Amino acid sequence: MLVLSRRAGESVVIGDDVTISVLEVRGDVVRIGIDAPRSVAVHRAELLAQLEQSNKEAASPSTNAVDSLLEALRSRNGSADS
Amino acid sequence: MIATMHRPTRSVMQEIPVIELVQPMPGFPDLARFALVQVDDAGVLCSLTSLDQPGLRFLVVPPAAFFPDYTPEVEEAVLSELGSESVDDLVVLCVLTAGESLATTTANLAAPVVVDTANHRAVQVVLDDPALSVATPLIA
(Lines of atoms letter the chains of each structure in order from A and count residues from 1; the text may use other names and numbers.)
(Lines give C-alpha, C1' and ligand atoms only; values in the text may rest on other atoms or scores of the structure.)
Protein backbone atom coordinates (compact mmCIF):
# COMPACT_ATOMS: atom_id res chain seq x y z
CA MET A 1 0.00 0.00 0.00
CA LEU A 2 1.25 3.45 -0.88
CA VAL A 3 1.00 5.78 2.10
CA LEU A 4 1.04 9.55 1.59
CA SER A 5 0.62 12.50 3.91
CA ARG A 6 -1.61 15.23 2.51
CA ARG A 7 -3.01 18.48 3.89
CA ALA A 8 -6.46 19.93 3.30
CA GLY A 9 -6.57 21.35 -0.20
CA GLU A 10 -4.01 18.89 -1.53
CA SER A 11 -4.76 16.04 -3.93
CA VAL A 12 -3.62 12.68 -5.20
CA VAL A 13 -3.96 11.68 -8.84
CA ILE A 14 -4.57 8.03 -9.72
CA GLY A 15 -4.00 7.05 -13.32
CA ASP A 16 -5.08 9.51 -15.99
CA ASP A 17 -8.48 10.50 -14.79
CA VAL A 18 -9.02 9.96 -11.08
CA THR A 19 -8.25 12.74 -8.60
CA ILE A 20 -8.79 12.45 -4.87
CA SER A 21 -8.72 15.70 -2.92
CA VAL A 22 -8.60 16.20 0.82
CA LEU A 23 -11.22 18.89 1.39
CA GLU A 24 -11.26 19.20 5.14
CA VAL A 25 -9.81 17.58 8.21
CA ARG A 26 -11.72 18.06 11.42
CA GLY A 27 -11.04 15.84 14.40
CA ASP A 28 -11.21 12.23 13.26
CA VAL A 29 -13.28 13.04 10.16
CA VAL A 30 -11.64 13.61 6.80
CA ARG A 31 -13.81 14.94 3.97
CA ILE A 32 -12.52 13.84 0.61
CA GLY A 33 -13.61 14.70 -2.90
CA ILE A 34 -13.32 12.16 -5.69
CA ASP A 35 -13.19 13.24 -9.29
CA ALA A 36 -13.50 10.22 -11.55
CA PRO A 37 -15.15 9.26 -14.85
CA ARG A 38 -18.74 8.07 -14.51
CA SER A 39 -17.63 4.60 -15.52
CA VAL A 40 -15.58 4.29 -12.34
CA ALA A 41 -17.79 3.13 -9.48
CA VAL A 42 -17.06 4.92 -6.21
CA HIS A 43 -18.70 3.54 -3.08
CA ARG A 44 -18.20 3.58 0.66
CA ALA A 45 -16.41 0.36 1.55
CA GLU A 46 -18.82 -0.54 4.36
CA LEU A 47 -21.79 -0.25 2.01
CA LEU A 48 -20.21 -2.72 -0.40
CA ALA A 49 -19.44 -5.07 2.51
CA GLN A 50 -23.07 -4.81 3.67
CA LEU A 51 -24.29 -5.54 0.16
CA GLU A 52 -22.03 -8.55 -0.18
CA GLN A 53 -23.30 -9.90 3.15
CA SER A 54 -26.92 -9.21 2.21
CA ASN A 55 -26.55 -10.98 -1.14
CA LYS A 56 -25.05 -14.01 0.56
CA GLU A 57 -27.92 -14.16 3.04
CA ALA A 58 -30.43 -13.77 0.23
CA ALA A 59 -28.91 -16.48 -1.94
CA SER A 60 -30.69 -19.79 -2.31
CA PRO A 61 -33.50 -19.57 0.23
CA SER A 62 -34.78 -22.92 1.47
CA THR A 63 -37.77 -24.47 -0.25
CA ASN A 64 -39.66 -24.09 3.03
CA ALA A 65 -38.95 -20.38 3.18
CA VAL A 66 -40.07 -19.90 -0.42
CA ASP A 67 -43.23 -21.93 0.14
CA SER A 68 -44.25 -19.98 3.23
CA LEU A 69 -43.47 -16.73 1.44
CA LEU A 70 -45.67 -17.79 -1.47
CA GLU A 71 -48.43 -18.76 0.92
CA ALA A 72 -48.17 -15.46 2.78
CA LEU A 73 -48.22 -13.45 -0.44
CA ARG A 74 -51.22 -15.39 -1.68
CA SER A 75 -53.25 -14.75 1.47
CA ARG A 76 -52.11 -11.13 1.46
CA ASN A 77 -53.40 -10.68 -2.07
CA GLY A 78 -56.55 -12.60 -1.28
CA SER A 79 -57.68 -10.33 1.55
CA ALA A 80 -58.22 -6.61 1.11
CA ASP A 81 -56.66 -5.64 4.41
CA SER A 82 -55.50 -7.96 7.14
CA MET B 1 -39.71 -7.16 -36.29
CA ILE B 2 -36.86 -8.21 -34.03
CA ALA B 3 -35.64 -4.64 -33.57
CA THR B 4 -38.97 -3.41 -32.28
CA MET B 5 -38.78 -2.34 -28.64
CA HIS B 6 -41.52 -3.58 -26.41
CA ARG B 7 -42.88 -1.76 -23.42
CA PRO B 8 -42.18 -3.30 -20.04
CA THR B 9 -45.37 -4.81 -18.69
CA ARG B 10 -46.26 -7.13 -15.88
CA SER B 11 -45.83 -10.11 -18.15
CA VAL B 12 -42.37 -8.99 -19.21
CA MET B 13 -40.81 -11.46 -16.78
CA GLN B 14 -41.93 -14.32 -18.95
CA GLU B 15 -40.44 -12.76 -22.06
CA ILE B 16 -36.87 -12.47 -20.79
CA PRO B 17 -35.83 -15.86 -19.53
CA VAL B 18 -32.05 -15.43 -19.73
CA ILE B 19 -30.19 -12.32 -18.66
CA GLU B 20 -26.54 -11.45 -18.46
CA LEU B 21 -25.10 -9.43 -15.57
CA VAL B 22 -22.69 -6.81 -16.91
CA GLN B 23 -21.14 -6.67 -13.42
CA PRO B 24 -21.27 -9.60 -11.00
CA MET B 25 -23.37 -9.24 -7.87
CA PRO B 26 -21.15 -8.37 -4.89
CA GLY B 27 -20.36 -11.62 -3.10
CA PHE B 28 -20.77 -13.71 -6.25
CA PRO B 29 -17.89 -12.66 -8.50
CA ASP B 30 -18.03 -15.52 -11.00
CA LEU B 31 -21.70 -15.55 -11.91
CA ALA B 32 -22.93 -13.70 -14.99
CA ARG B 33 -25.76 -15.70 -16.55
CA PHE B 34 -29.13 -15.96 -14.84
CA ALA B 35 -32.61 -17.06 -15.79
CA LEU B 36 -35.43 -14.80 -14.66
CA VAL B 37 -38.15 -17.18 -13.56
CA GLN B 38 -41.66 -16.42 -12.36
CA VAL B 39 -42.25 -18.16 -9.03
CA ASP B 40 -45.90 -17.39 -8.21
CA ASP B 41 -48.95 -17.29 -10.45
CA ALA B 42 -49.50 -13.58 -9.97
CA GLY B 43 -46.03 -12.75 -11.29
CA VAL B 44 -45.03 -10.83 -8.17
CA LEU B 45 -42.40 -13.22 -6.89
CA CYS B 46 -39.64 -14.07 -9.34
CA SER B 47 -36.24 -15.63 -9.04
CA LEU B 48 -32.90 -14.94 -10.61
CA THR B 49 -31.59 -18.45 -11.05
CA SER B 50 -27.93 -18.94 -11.86
CA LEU B 51 -27.12 -20.79 -15.05
CA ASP B 52 -23.47 -21.11 -13.98
CA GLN B 53 -23.92 -22.52 -10.48
CA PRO B 54 -26.68 -25.09 -10.09
CA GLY B 55 -28.93 -24.52 -7.09
CA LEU B 56 -28.08 -20.85 -6.66
CA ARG B 57 -30.91 -18.39 -6.92
CA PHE B 58 -32.13 -15.07 -5.60
CA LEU B 59 -35.74 -14.17 -4.97
CA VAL B 60 -36.67 -10.85 -6.55
CA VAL B 61 -39.81 -8.73 -6.65
CA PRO B 62 -40.87 -5.61 -8.52
CA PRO B 63 -40.79 -3.07 -5.66
CA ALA B 64 -43.97 -1.22 -6.67
CA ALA B 65 -46.19 -3.88 -5.11
CA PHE B 66 -44.60 -3.35 -1.68
CA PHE B 67 -42.90 0.04 -1.74
CA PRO B 68 -45.10 2.39 -3.79
CA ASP B 69 -42.95 5.41 -2.85
CA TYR B 70 -39.68 3.77 -3.87
CA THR B 71 -38.31 5.52 -6.94
CA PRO B 72 -34.61 4.77 -7.28
CA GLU B 73 -32.65 7.18 -9.42
CA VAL B 74 -30.49 5.37 -11.90
CA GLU B 75 -27.53 7.30 -13.18
CA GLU B 76 -26.70 7.79 -16.83
CA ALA B 77 -23.60 5.63 -16.38
CA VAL B 78 -25.77 2.61 -15.59
CA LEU B 79 -27.61 3.02 -18.87
CA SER B 80 -24.40 3.12 -20.85
CA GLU B 81 -23.03 0.18 -18.90
CA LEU B 82 -26.12 -1.82 -19.81
CA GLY B 83 -26.07 -0.53 -23.37
CA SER B 84 -29.65 0.59 -22.92
CA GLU B 85 -31.32 2.58 -25.66
CA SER B 86 -34.26 3.79 -23.64
CA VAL B 87 -35.18 4.05 -19.96
CA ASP B 88 -38.53 2.56 -20.98
CA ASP B 89 -36.73 -0.77 -21.43
CA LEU B 90 -35.59 -0.84 -17.80
CA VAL B 91 -37.27 -2.84 -15.06
CA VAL B 92 -36.27 -2.56 -11.40
CA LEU B 93 -36.27 -5.63 -9.18
CA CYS B 94 -35.39 -5.90 -5.49
CA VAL B 95 -33.59 -8.87 -3.99
CA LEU B 96 -35.44 -10.52 -1.11
CA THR B 97 -33.92 -12.20 1.92
CA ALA B 98 -36.56 -14.73 2.89
CA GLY B 99 -37.18 -14.92 6.62
CA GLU B 100 -39.13 -17.45 8.66
CA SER B 101 -42.27 -15.53 7.82
CA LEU B 102 -43.45 -12.65 5.69
CA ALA B 103 -42.85 -10.35 8.66
CA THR B 104 -39.13 -11.17 8.81
CA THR B 105 -38.59 -11.16 5.06
CA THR B 106 -36.58 -8.17 3.90
CA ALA B 107 -35.96 -6.45 0.59
CA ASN B 108 -32.74 -4.83 -0.54
CA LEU B 109 -33.68 -1.28 -1.52
CA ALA B 110 -30.11 0.01 -1.43
CA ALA B 111 -29.01 -2.13 -4.36
CA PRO B 112 -31.81 -2.95 -6.80
CA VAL B 113 -31.21 -5.11 -9.84
CA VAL B 114 -31.92 -3.12 -13.00
CA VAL B 115 -32.83 -5.26 -16.01
CA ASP B 116 -32.89 -4.04 -19.59
CA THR B 117 -35.79 -5.95 -21.13
CA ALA B 118 -34.66 -5.19 -24.67
CA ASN B 119 -31.11 -6.49 -24.59
CA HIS B 120 -31.47 -8.82 -21.59
CA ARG B 121 -28.58 -7.30 -19.69
CA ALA B 122 -28.73 -6.43 -16.00
CA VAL B 123 -26.72 -5.00 -13.13
CA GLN B 124 -27.14 -4.65 -9.38
CA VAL B 125 -26.96 -0.90 -8.89
CA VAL B 126 -25.48 0.41 -5.63
CA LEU B 127 -27.43 3.52 -4.64
CA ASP B 128 -25.43 5.73 -2.33
CA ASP B 129 -28.45 6.91 -0.39
CA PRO B 130 -28.12 6.57 3.41
CA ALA B 131 -31.93 6.45 3.69
CA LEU B 132 -32.07 3.12 1.84
CA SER B 133 -31.33 -0.17 3.57
CA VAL B 134 -30.15 -3.51 2.22
CA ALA B 135 -32.64 -5.11 4.63
CA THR B 136 -35.95 -3.23 4.56
CA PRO B 137 -38.91 -5.21 5.97
CA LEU B 138 -41.05 -6.28 3.04
CA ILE B 139 -44.26 -5.61 4.93
CA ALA B 140 -44.28 -2.52 7.12
Given for the second form:
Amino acid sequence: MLVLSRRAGESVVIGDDVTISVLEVRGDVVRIGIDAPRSVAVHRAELLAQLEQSNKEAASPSTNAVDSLLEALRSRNGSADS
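Go ahead and give the structure of the form predicted on its own, now that the form predicted together with the partner chain is out.
Chain alone follows, minus partners and molecules.
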Protein backbone atom coordinates (compact mmCIF):
# COMPACT_ATOMS: atom_id res chain seq x y z
CA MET A 1 0.00 0.00 0.00
CA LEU A 2 1.27 3.42 -0.89
CA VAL A 3 0.95 5.83 2.02
CA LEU A 4 0.98 9.56 1.36
CA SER A 5 0.57 12.61 3.53
CA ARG A 6 -1.64 15.35 2.10
CA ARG A 7 -3.04 18.59 3.41
CA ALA A 8 -6.43 20.14 2.75
CA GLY A 9 -6.52 21.38 -0.83
CA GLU A 10 -3.93 18.88 -2.06
CA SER A 11 -4.71 15.98 -4.37
CA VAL A 12 -3.53 12.60 -5.55
CA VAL A 13 -3.93 11.53 -9.16
CA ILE A 14 -4.48 7.85 -9.96
CA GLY A 15 -3.97 6.83 -13.55
CA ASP A 16 -5.01 9.29 -16.22
CA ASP A 17 -8.47 10.19 -15.01
CA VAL A 18 -8.98 9.72 -11.27
CA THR A 19 -8.21 12.54 -8.86
CA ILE A 20 -8.70 12.34 -5.10
CA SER A 21 -8.64 15.66 -3.28
CA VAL A 22 -8.49 16.35 0.43
CA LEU A 23 -11.28 18.87 0.97
CA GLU A 24 -11.20 19.27 4.73
CA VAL A 25 -9.59 17.79 7.81
CA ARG A 26 -11.49 18.21 11.05
CA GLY A 27 -10.34 16.18 14.03
CA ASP A 28 -10.25 12.54 12.99
CA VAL A 29 -12.53 13.07 9.99
CA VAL A 30 -11.15 13.70 6.51
CA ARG A 31 -13.51 14.85 3.75
CA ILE A 32 -12.31 13.82 0.33
CA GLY A 33 -13.52 14.53 -3.16
CA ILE A 34 -13.21 11.94 -5.90
CA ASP A 35 -13.22 12.95 -9.52
CA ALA A 36 -13.51 9.85 -11.68
CA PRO A 37 -15.28 8.78 -14.85
CA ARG A 38 -18.70 7.16 -14.40
CA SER A 39 -17.21 3.87 -15.56
CA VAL A 40 -15.09 3.70 -12.40
CA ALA A 41 -16.97 2.24 -9.44
CA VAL A 42 -16.39 4.14 -6.20
CA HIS A 43 -17.66 2.58 -2.97
CA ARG A 44 -17.15 3.04 0.73
CA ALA A 45 -15.15 0.01 1.89
CA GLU A 46 -17.42 -0.71 4.86
CA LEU A 47 -20.54 -0.74 2.66
CA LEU A 48 -18.87 -3.04 0.14
CA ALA A 49 -17.91 -5.45 2.97
CA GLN A 50 -21.48 -5.32 4.34
CA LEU A 51 -22.92 -6.06 0.89
CA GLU A 52 -20.53 -8.98 0.43
CA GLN A 53 -21.55 -10.41 3.82
CA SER A 54 -25.26 -10.00 3.01
CA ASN A 55 -24.77 -11.79 -0.30
CA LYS A 56 -22.95 -14.66 1.42
CA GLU A 57 -25.72 -15.01 3.99
CA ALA A 58 -28.40 -14.95 1.30
CA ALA A 59 -26.57 -17.58 -0.73
CA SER A 60 -26.03 -19.84 2.29
CA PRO A 61 -29.32 -20.65 4.04
CA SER A 62 -29.23 -21.53 7.72
CA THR A 63 -29.10 -25.14 8.86
CA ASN A 64 -32.64 -24.77 10.20
CA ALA A 65 -33.91 -23.62 6.81
CA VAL A 66 -32.22 -26.55 5.04
CA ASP A 67 -33.56 -29.03 7.61
CA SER A 68 -37.05 -27.55 7.28
CA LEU A 69 -36.93 -27.81 3.50
CA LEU A 70 -35.61 -31.37 3.69
CA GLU A 71 -38.43 -32.31 6.05
CA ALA A 72 -40.99 -30.72 3.73
CA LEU A 73 -39.61 -32.63 0.75
CA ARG A 74 -39.63 -35.90 2.67
CA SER A 75 -43.16 -35.26 3.79
CA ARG A 76 -44.23 -34.44 0.23
CA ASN A 77 -42.54 -37.54 -1.19
CA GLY A 78 -44.04 -39.68 1.58
CA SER A 79 -47.54 -38.47 0.76
CA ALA A 80 -46.99 -39.13 -2.97
CA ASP A 81 -46.09 -42.78 -2.25
CA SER A 82 -49.34 -43.51 -0.44
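Positions refer to the first chain, counted from 1. Bear in mind that the values here come from a model prediction, so they are computed numbers and not experimental data. C-alpha atoms forming the largest set that superposes within 1.5 Å between two forms make up the rigid core.
Its Cα shifted by 4.5 Å, residue 60 is compared between the two forms on a rigid core fit.
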